[in-house]
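Read the single chain below, which is given as structure tokens and is the form predicted alone.
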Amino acid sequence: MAMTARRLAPSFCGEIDGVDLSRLDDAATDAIKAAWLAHKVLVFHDQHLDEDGLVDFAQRLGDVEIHLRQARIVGRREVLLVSNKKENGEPIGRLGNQELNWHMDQIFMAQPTAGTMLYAVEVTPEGGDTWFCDLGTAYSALPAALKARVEGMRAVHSAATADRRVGIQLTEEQRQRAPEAVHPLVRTHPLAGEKALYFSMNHTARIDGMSEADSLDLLDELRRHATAPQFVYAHHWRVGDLVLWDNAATMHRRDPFPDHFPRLMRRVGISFPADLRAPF
């Protein structure tokens, strides 16, 4: 089947109207995997998920993660709740109400996440917006003495970083799942073939053989510009938005947001298919 998707960004992101999440077949299935891949940012509005039809829908994606950071008890495993909630004074999710960096989703580990879902169960009325930028156009647009330079690069990515640059705490057993991992700071998408930057200012802690100082420089200059406005497109949540992301061909931030507004999202993360989950 034809799926129509109604681009939102210059080069990328598309909006699917008229789908109902919860009841795909497998041409439906398949024509979404066609959309995502074309425009890496799909935006679904007016879903009806529980946790176990988000992760349904999900393993018809592909494979499913249990992220890193899951402390969850009760619930499907699968879902990372992101709110600033609480229940009894204790936090129900991650991540709070702050601003988040510039990031792309578990890049820390040896087989990074491929693509998010982040599901909103209650948003707020201000603030909170995800922004997505297009890294395998602006790797297109570098400028040939940039694009030159950092070709062949190696980027060595850490969890430990995240903790230490935002406050994010990790437990021992979290560190010892997520030594650093090595990946090229230019990655080939496995799937699409297209060429993209391939860093997280939150978790890349240094270029291959280049001092965290000089790296950081390095890696500003590529965020500016791959953050630029025509690579980059701004989601305003409204309560059953489904946003998919290609973790290996965008990254992401969030804006804060007032702590006393409540928010509630459920992320689900998905895995490449085997032999193409390193990075190359």
Contents of the next structure:
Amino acid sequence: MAMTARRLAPSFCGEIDGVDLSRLDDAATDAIKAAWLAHKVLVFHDQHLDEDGLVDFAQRLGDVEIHLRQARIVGRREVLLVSNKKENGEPIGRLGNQELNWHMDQIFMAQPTAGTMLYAVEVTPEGGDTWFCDLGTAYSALPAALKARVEGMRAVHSAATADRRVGIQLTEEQRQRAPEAVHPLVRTHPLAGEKALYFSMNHTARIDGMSEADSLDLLDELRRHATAPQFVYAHHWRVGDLVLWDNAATMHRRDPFPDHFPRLMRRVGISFPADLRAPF
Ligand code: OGA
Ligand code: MN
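Show the same protein again, this time as the form predicted together with ligand OGA rather than the form predicted alone.
Shown next: the complete complex, the earlier chain at its head.
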């Protein structure tokens, strides 16, 4: 079964209409997997998924992860709430209303998350857009000298770096479960075979063997190149949207939004098959 996706940006991002993610057969699942690999980011509209439905869909795509920072006691543990909402004065989810800088999800794990899906339950009329950049196409378009320079480099990532840069607090137990991870700065996609830049402005502490200051200069140069308009798509959310992205080929960021607008997203992370999880 072929599934047609409308391209939303020059090199990546596909929008798929006419699919009900709560009723997929195996052929439709395979078509979604193929489209996801080809487009790196997929956008679906008008979906009706409760937490069980979201986890069922995720399980069709791969092994579902429990997020390092999961702290829910009610609801599905596979589903992380991303929200600024509060109940009895306590945040019900993660990440508040602040801007999120260009980053990659859980790059700080030895086996980072392959894909993330975000499903919009409540959206804001202002702000809160989620931006994606195509790190594969950006890598192949690097100026030759920069491409030669990054060849063979390895980058060191940690959740503690994100704590420092973004102010997300880790518990001691979480810190121990996620020590530093070292991955190639240019990663070969384990399924697509495409090479892509692989770093996160929030989590990449340094390039192995370089000072933090020099590392940040280089990362910022790569970030400026990779987030030029021709490599970027910005998603403006509607209720019922589901966006699925490939963390091995894209970075993302979020615009801030006014805190008096409630925003609620349900989020699920998926792994690559076991033998393909460690970046190479
Ligand atoms: C995330 C994330 C962006 C958003 O959940 O990993 O980056 O728009 N969310 O909330
Ligand atoms: Mn993220």
